[in-house]
Structure formats: structure tokens, C-alpha cells
Amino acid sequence: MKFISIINRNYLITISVLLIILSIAAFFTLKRTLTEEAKEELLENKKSIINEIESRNNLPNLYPTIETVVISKSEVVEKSIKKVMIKDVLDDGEEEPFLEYKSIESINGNYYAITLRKSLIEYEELLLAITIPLLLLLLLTFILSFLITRRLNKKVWNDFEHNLAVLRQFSFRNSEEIKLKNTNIQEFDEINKSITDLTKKLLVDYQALKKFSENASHEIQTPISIISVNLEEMLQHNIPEQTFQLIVNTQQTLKRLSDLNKNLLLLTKIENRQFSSDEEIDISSYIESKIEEFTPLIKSKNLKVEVTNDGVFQVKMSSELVDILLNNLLSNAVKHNSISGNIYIEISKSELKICNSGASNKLTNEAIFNRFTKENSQSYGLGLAIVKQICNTHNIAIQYRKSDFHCFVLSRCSGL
């Protein structure tokens, strides 16, 4: 989950908690106010009364608000005050809730129960006609600003967003250092700084090594040379056998040193981006010339291949490293098939699609594509990560699928 939905849900969460423990507050606090003006109105009332019964000798009664009799020493009770439900005779005869205040006066020698209800109906009425307004009052307050809130939000994070999306796409083969944007917030800015040094420093050695191993693969071309050619010559001398045999031995190990060497070479200037990359080519046209190629290979382990074209599949590449991606795929097509084996090739608009049958292997389709991983020992492991390399630099995705059969899988990035 973003952050920011987290800020969200939790001020949701938050608000919400506030707005019921609110209303409920509200809702007491205002029914105790209430509650307290009826008493103080049944007081003021009580002194009318006895105020009445002092100066005129006269017992008002007014069912059910008022209710005033002569009661004698012995019936003389506390006073009290409660909330009871009483018929309306008058109206319709429901009950209806009243305040009812109790109490005992002695005047002019003699003890009056008085007895002073409130209706609180309009009381009730009262407290949801101010409560409600003050709850939808509450709740508009709190959406306008959520609402509010996570807009602020939304732009304040918005430049981290963009950041984000500029880290993601940050690659140390494009040679260029990463610009973020300023955000000012101390915070951001301060990670937005380390981030740009970092990726500074890591960019320079990252270049340096690039840089020493392109030197280094080219130095190391010229003594492998040398060896191959002075190896030759001794082979022209009449040598022992034994010499003869080691002397052979070696120039298969110098060609195997001589192509690894290659290899690394070919990886490095594909990661520099050496080959022009301006030319439309239909991959589709190659296949062909390069299964004539590869005939004879194909003839020794007495393979049946399979071509079905439904379509052009075009990329952007130079012939060069078209050549690389179809011979490095055919190769291991071969290599990798069991006698009297199957090739399938299958081309359309969208993709390219090259299966082989053979042994099972524990290679994954993330696995495969790293340098130097190999299931055959006599393999070094590059001629995949070169492929792999290719379809990287010219926005081609590159899958492997395995069933019944070892398929690489070539399709266009969306977009193009």
C-alpha cells in the first residue's frame, strides 16, 4: 500500500472515531443542558405556586403540569425529581415523557405537596433539531477536509512521485546522471541529494570498469594472436608425437580462450551501444539464410526443421547484430537437440518464435539469460546473455518457455 493511502485510510479511520465520539458528546452534553432548564424552569415555578398559595390561599392545579394538595405532618416525604411517562388526556391519550419535580412546603401552618411536571417532548424536539444540523455540520467538516487534506497531500507528493518514476527508469548504460526534481521539502531533498551522489560515484566506476574491461578484452586479442601463430609454426617443424598432440591440445584451448574473449569484447560494445541501430530489417528474412548455413550441422544430428511464416516481424537493428541474435538462437537450437530431433520456427507481426526438442534442464527463463550459466561444459555460458543483451538494447522482449520443447520467444516492447 502507498504511503499516502496509508495517511488517508488513517485519517479516515481517525475522523470517523472523532465524529461518533463527538456526536455522542454533543448529543449528552446538549440533553444536559436540556435536562438542567427544565429543573430551573420547575423551580422558578414553584415559587409562583407558593407565592400563590401565601398570598391568596389559593391551590393552583393544572393537570398534569400542576398538582397541589394538603397532605398532613405525617405524610411529609424527601423531595424528588425524575423523568416519568404520563397520559395526555387532553391530546390523544399517549404517553408522553415529563420531568416531574416533588417536593413539600410548609405555609402559613400547613404542608402542600406540590407537584411540577415539564412536558419534554419539545425539549426532544429541541435537542434533534440542534443535533442534527451540528452532526451534518461535523460530517460536511470533516469530508471537505479529508477532502482538502488529500489533495494537499496528493501535491505535495507528486514531486516524489515523479522522482520515483525517474529512478525507475535510471540506467547506467544510458551514461547520464540522474536529475531529480526538487521538491522542497528538507526531507525529500536530502534523499534526492544522497540518491544523486550516490548514483554520481556508482556511475564513475561503473564507467571506469566498462572502460578497463573493453581495454582489457582488446589487449589480450593481440598476445592470444601471437601464440596462435607461433603455435602454427612450431607445428610446421618435425616434432615428436607426444609434442605434436599437446602442442594441438593448446590451440583448441587458445580458441576457446580467443572466442571467450570475443564474446566479452561483443557483450561490451552492445552494452555501449556501438551498432547503429537506424535500420528496419524483417528479421523473418534471415531465417532462411541462416538455416542454409547451418545445414550441415543440422544434417549430422539428422534434424527436421519446420519454418511456418504468418507474418513480418521488423525491428530496429543493424544486419550485424541480427546476424549475432539468429546464429547465437540457431546455435543453440542445435547444440542443444537430441538426434533425429525437431526444429520449430514460427513468425508472425508480433513475435518470433524458435523450439527445439531435447533433454530437460533445470535452467529457468531468469536463470538462462545470466553470463556464464551453462548446462554443457564445452559452452561458455555468453552466447544467450549476448542475445539477451540485443533484445535489451533495441526494446525487444525475450522469453523462455519449456514443455515437450525449448522455446525462445522474441516480441516487440509495447509501444513500439
The other form holds:
Amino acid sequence: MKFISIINRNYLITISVLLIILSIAAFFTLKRTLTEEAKEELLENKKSIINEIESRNNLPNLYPTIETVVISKSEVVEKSIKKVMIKDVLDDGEEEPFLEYKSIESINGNYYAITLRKSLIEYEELLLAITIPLLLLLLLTFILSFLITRRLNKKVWNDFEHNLAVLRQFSFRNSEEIKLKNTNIQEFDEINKSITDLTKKLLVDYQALKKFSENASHEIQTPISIISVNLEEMLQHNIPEQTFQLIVNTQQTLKRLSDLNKNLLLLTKIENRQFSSDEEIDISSYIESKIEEFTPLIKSKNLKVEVTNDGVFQVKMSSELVDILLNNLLSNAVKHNSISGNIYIEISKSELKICNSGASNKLTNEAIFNRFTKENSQSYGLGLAIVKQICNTHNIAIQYRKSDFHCFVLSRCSGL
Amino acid sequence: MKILIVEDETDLLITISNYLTKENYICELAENFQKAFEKISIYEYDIILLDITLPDGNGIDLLKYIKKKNLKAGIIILSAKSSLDDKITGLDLGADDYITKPFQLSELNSRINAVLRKHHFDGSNVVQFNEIKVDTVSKTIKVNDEEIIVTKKEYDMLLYFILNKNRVLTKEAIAEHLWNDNIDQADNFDFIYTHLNNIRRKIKSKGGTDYIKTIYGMGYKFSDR
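Switching conditions: you have the form predicted on its own, so give me the form predicted together with the partner chain.
So here's everything in the complex, that chain up top.
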């Protein structure tokens, strides 16, 4: 969940709860205040009535608001103040809420029961008249503040999002330092600084490591050269067949070591995207010359090659990589073929399909492209890993399909 | 023919030099940038074998220096880097060839010969071995002064044999010279045998001798001894 969403969600929940509590509190406080007001008024009224009785001996009666009755001393009337419902005779006879005050007063030696009532209807109306606008006002304030905060958030996070996009696109391969926008927000700028420092350090480390593995690979070639050259010289002497055989075997193994080293280096270089690839290359035009190159191998296994050309399969790739790609795929198709087998190559606008006959294997679509997956000790299982890596770095999907034939299907990833 | 070998790995330097001396070249050695620079400044060479990575400098700078001074020497870069970019850089700067380590001495010899022929083709465009003459300009082969018709591969193979006469050449080395690197993935090298037999037949048809000797079924030697 986005930071803004979390903030907004929490904000909304808090505000809703707060609004409900506040309105309830406001309602009751107001109600209480108004009731107190009514009580005070009743007490005031009582004083006026007592005064009236004392001075004029007049018992005011005005139902339902004022009732004054003379009572004997023995009669017990509870002194109370409460809310009652009384039918309003003047009105349509519906029950209406009144605040009722009952009291017994002794004036000039007589006892009077005074009952005073006050209609609460107007108070309730007043209560609503105050509470509702207040609530609306509060609601409006909250909505406004929510909108303002959101706008502000967007502005504040804008730079952050921009920096995030920069981070996402960052790659060590470009060996460029990361450039983050200054946000003028202390926390963000501190993170930016940390990230910039970190990537700078990683970049240096990465380049050192890359340089090291490259140099190591290259340096290995020199001792291999010495061994190779010495072996070649040993062959020039008069040596028995067994020794000759041993030297030739050693040469072959040395060649494997050297190729392995070269291929690992190549794999790293492809991973690091060290091959520029601005040119669009028509693969079909390369296939013919590749098959030509492989003719001795194809002939030695008595293979039949069929090429179907249904369109132009174009890739944006350096010619060196196209060469390596086709090389590895074709040599794979030849190497794992049966004697007098077939190779089918189908080229269309969207696909390049290279199929070969051959004994079935247990390799799955995933496993076959893994490094060092091999069927026999003669290969080192890097050829297809290199193919996969080339495809991965050039937006080409590659699939291994197994039916009667072993097929490798290259297709362009759509939308990229 | 005078050759300067610039290579920081002494073992390799000495083996190459021993081999080339046997092939009748006069070799001078330089195991670092400074020495190579001095020698290039003072003496003239026909061929300079140049290692790119030197302990005290870059072979590419030597190459630039040689080209700047307009020296006539043919230059072959010996490099551990096999990538096309390095190759193109080297060749763009005026190197004649680029050979990747590890390499076969017979291959190096072939390349040196090719560069020599390129630089001095006045008169030296024929490689001869007894009754066999290879014209490297018209790419034709004559046996007892009669031309034999050969394919490109057969021509390359015979020239390779003659340039590396009296040397044991393994099938792998021949295959690598004639085809590119993929060939070493072959299970067997019978296809070499086919080409070889064609050459033998064509030479014999003009009364030539079969100089190609099989060594234990694993290699060949072109020799009249």
C-alpha cells in the first residue's frame, strides 16, 4: 500500500470516529446546557409566583405551564424536577415534552403546591439548529483539510516518485553515477544522499570485480598458450604412438579449458551488455553462411538440412552476437543429432525455429538452458546458457519444445 | 626475415622464438614496452609480433607509434582478448592480423607468411616445395608446371602444409586453420581426410609425389624426408 494511501486511510478513519464522538459530545453538552437554562428559568418563575401570592394573594394558574394549589400541611408533595410528557390541550392533543418543577412553599402561613412546566420543544429545535450547522462546518473543514493534505502530499511525493523511477532504471552496466533530484525535504534528501553514496561505492566495487574477473580470464589464456605451444613442440619429436596420443588428448583438453574460459568471459560480457546493438540484423541472411560453415560437420554425420523461409526475422543485435547465437544453436543441432538425421530451420517474421532429430533426453525447458547442464563430458554445457543470455538481453523469448524433434524456438517479445 | 617478438611471458617468448628460428627467421625479443620501444626506434623489422598487455605499457600504443613513424613492418597482434571489438581496434590501427591466445605455432607461421606475402609480393608470391608451386596471388597450384584445379579448402590446406613442412600437424590444428572454431566440436575429423585425399589424387595425377604422411592416424606431416 502506498504511503499516501495509508496516511489518507488513517486520516479518514480517525476523522470519522472523531467526528462522531465530537457530534455526540456536542449534542449532549448543548442539551445539558439548554436543560440547565430551562431549570433556571423555572426557578426564576417560581420566585415571581411566590411574589405574586405574597403581595396579591393571587394564585396564578395557566395550564400547562403554571399550576398553583393550596394544600394542607399534612399533604405530602414531593419536590422534584423532571421531564414529563403532557398532552397539549391547545395543540392537537399530542404528547409533548415538558420540564416539570414541583415545589411546596409556605407563604403567609398557607401551603401551596406550585407546579411549573416549560415546553422543551423549542429547546430541541434550538439544539438541532445549533448542532447541524456545527456538524456541517466540521465536516467541511475536514474535507477541505483532507483535500489540501492530499494535494500537498502529491507535491511532496512527486520528487520522491521521480527519484524512485531513477533508481529503478539504475544499472551498474551503464557505469554512470545515479543522479537524484533534490527534494528540499530533509528526510528524503538524507535517503538520497545515502543511496548516492551507496551506489557510488557499489559501482566502484562492481567495476573492480568485473575488471578482476576479466583480467583473470585473460591472464589464464597466457599460461594456456605456453602449455599449448609446448605440447605442439613435443609432437615434433620422434615419439612413440602412446605418447603422441597422450599429447593430442592433452591438447584437446587444453582447448576445452580455454574455450570454457572464453565462454565464461563471453557470458559475463553479455550479462553486462557490453555488446552494442544498434543495428537491425536479418537473421535469415546469416543462416545460409552458417550452414555453409557447418557443412563439414553436417556431411560427416550425413545430416539433411531443410530451410524454410517464410519471412524476415529481424533482431536488434550486434553481428558478433548473432554469429555466436546461430553458432551455438546450429552446433547444438548437429552435435545432438543422430547419424543420417535431419535439421529443420523455419524462419518467419515472428519466429526462428531450429529443430533436429536425435535421441530423446530428460531435459526440460528450464533445465536445458542452465549453465553446466550437459549430457556428456565432451561439452561443458555453456552453449545454450549463452544462447539464453543473448536472448534475455535482447527481448527475445526462447523455448525448447520436445516432440519427435528437439526444437528451439526464438520469438520476439511483444510490446518491447 | 627479421622478426621482433614482443611478449611479456618469457616462456612463451622463448618457445615462439625457438620455433621461428628453426623456420629460418631471425628473431629478436622484447619482454616489455620499454625494450620493444627501443628496438623499434633503432632497428628495422619485417614482422613484429605484438602482445597487447605488457607490464609497463599497452601494445596498442606501440602499434600507434609504429604507424606514426610509418615503419614498414608487418604487425601481428597476439592477444588474450578474443572479442571482436579488440580485434577491430587493432586492425583499424593498422595491424595486419590478430591472433588470439592460445594459438598453434603452425597457425602463427601461416599468418606470418601471409603478412610477409602481403608486404613483399614483388617476386615472393610463389611458395614452392619441390615440384609443387603455389601462386598466392592468383591462388593457383602447379605440379610439374601443370596447373591442378583445386577447391578453396584444398588450396588453403596445401598452402598450410607447405608453409609448415616437416612439422607434425594434428587434425585439430588443420581443422581449426581451415574452418573456424566450431569445427573442434566435431566427433571426428573424417571430413579432413576427404579433402586430403583429393589433394593427394590431384598431385599424383600430374606426376607429383605424395608428401603427406600420416602420423599414428592422429596427425599429418608434409615432408620429403
